[in-house]
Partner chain sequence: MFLKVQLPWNVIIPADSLDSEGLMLQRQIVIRLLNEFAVKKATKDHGYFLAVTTLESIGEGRVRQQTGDVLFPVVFSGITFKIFTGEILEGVVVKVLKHGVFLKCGPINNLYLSNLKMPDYNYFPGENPFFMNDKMSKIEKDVTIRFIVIGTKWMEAEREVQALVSLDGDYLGPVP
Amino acid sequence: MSGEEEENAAELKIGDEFLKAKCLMNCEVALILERKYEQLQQMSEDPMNQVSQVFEKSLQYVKRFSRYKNPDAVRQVREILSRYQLAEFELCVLGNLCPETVEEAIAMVPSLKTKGRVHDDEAIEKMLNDLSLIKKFE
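How about this chain only, in the form predicted alone?
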């Protein structure tokens, strides 16, 4: 992004590096860290020797703020949100915060309604309904 162009996430002006970056939802990070924690426990008789305090705190954080716990649900959330041609960071914000209404979704991710995007209120409502069904049956 050129120096004279101001970044604005509401309009998806966030820089090429960020637009191309792979983002993970908290629930995805929790699954990764839990798997790593299990591996560390298996490798050592005293698992606390292998796990740093930063690792522990990070795992606690993502577990606490993960909206989805079941690995299948986590996969389904990403699949559903991927169908809506969202930028990675939009997908993760919606997956992490789980807005319940179209208004909440737009307030959290204003770029959903920027000019030239195909996200009308009905499409956003369907997306939110799909997410709520996953949460309900998890």
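All values reported here derive from a predicted model rather than from experimental measurement. Definition used throughout: the rigid core is the maximal C-alpha set that superposes within 1.5 Å between two forms. Positions refer to the first chain, counted from 1. Compared with the form predicted in complex with the partner chain:
- Core-superposed comparison between these two forms: CA of E125 displaced by less than 2 Å.
- With the core held fixed between these two forms, I14 has its Cα displaced by at least 2 Å.
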Contents of the next structure:
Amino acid sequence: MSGEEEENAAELKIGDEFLKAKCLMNCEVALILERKYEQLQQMSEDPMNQVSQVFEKSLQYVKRFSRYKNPDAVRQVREILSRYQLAEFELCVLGNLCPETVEEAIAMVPSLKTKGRVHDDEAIEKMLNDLSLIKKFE
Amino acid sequence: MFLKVQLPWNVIIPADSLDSEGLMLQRQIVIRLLNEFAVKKATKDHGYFLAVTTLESIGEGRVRQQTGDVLFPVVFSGITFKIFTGEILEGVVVKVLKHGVFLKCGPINNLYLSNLKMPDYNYFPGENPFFMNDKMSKIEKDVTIRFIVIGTKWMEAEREVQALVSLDGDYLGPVP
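Mind sharing the form predicted in complex with the partner chain? What's above is the form predicted alone.
Entire complex below, previous chain first.
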């Protein structure tokens, strides 16, 4: 790995380009890829032939690893997490792994506890509570 | 991590396909873009190319002197998959060996988890080998594992990413 700072997502050291990039949660990607696949089904008898291996494997993956399936729920997850001053990258890790406790959330996204950031345990707990409510109504 | 990217691309329409105009030409450009995108598979910078979501713009065509082809600079939005050192992800075990296991995650097939990075897990050989710790937590084929990425490598020839992962850390390991 070249460059002055070594890459480390745990500290949000992922490069300026990716810090500013829009990240997508597995459940969001699932909705997009499924929609694309449906479009292909309408246009062709053998849609699986039309998509790349990368598409196929990714679709399989996001279907298996989406914690939320309902499009409204997916929207709500993004909406709720967006209230907490998170980097895109952090938001998606949380939305993908759905930690159940504050301790687990910090283990999954250590950068939350970097000096100077506003996330005390109470805020993180509230965030996790809000997320768990969505799951109940899915 | 799945990323939404906006990328420039040069689509080349060969001279003998240039009899179409307007919407037909646009359609040709899109079809070529989608094909090239699928064939390219991945890059070192952006990871694996999954899908094109929108065509943002098509610039003015430029004739290439040698061949008579026309080059159209386009900008499109798409989805890619890229993993970062220090990132925590979930994946599935595909193969169990004495010295470690191979996992798949997204479009990536060869993430390697060495037994040295599976604290307290022991290897149990057999027709369906597995690793297990004293809390009866099992790592075998098709099990979901939550891991941390400790290194990535871009393989230029195969246009693939290989990664080393680890279970060293809290809340990592098999996911029920």
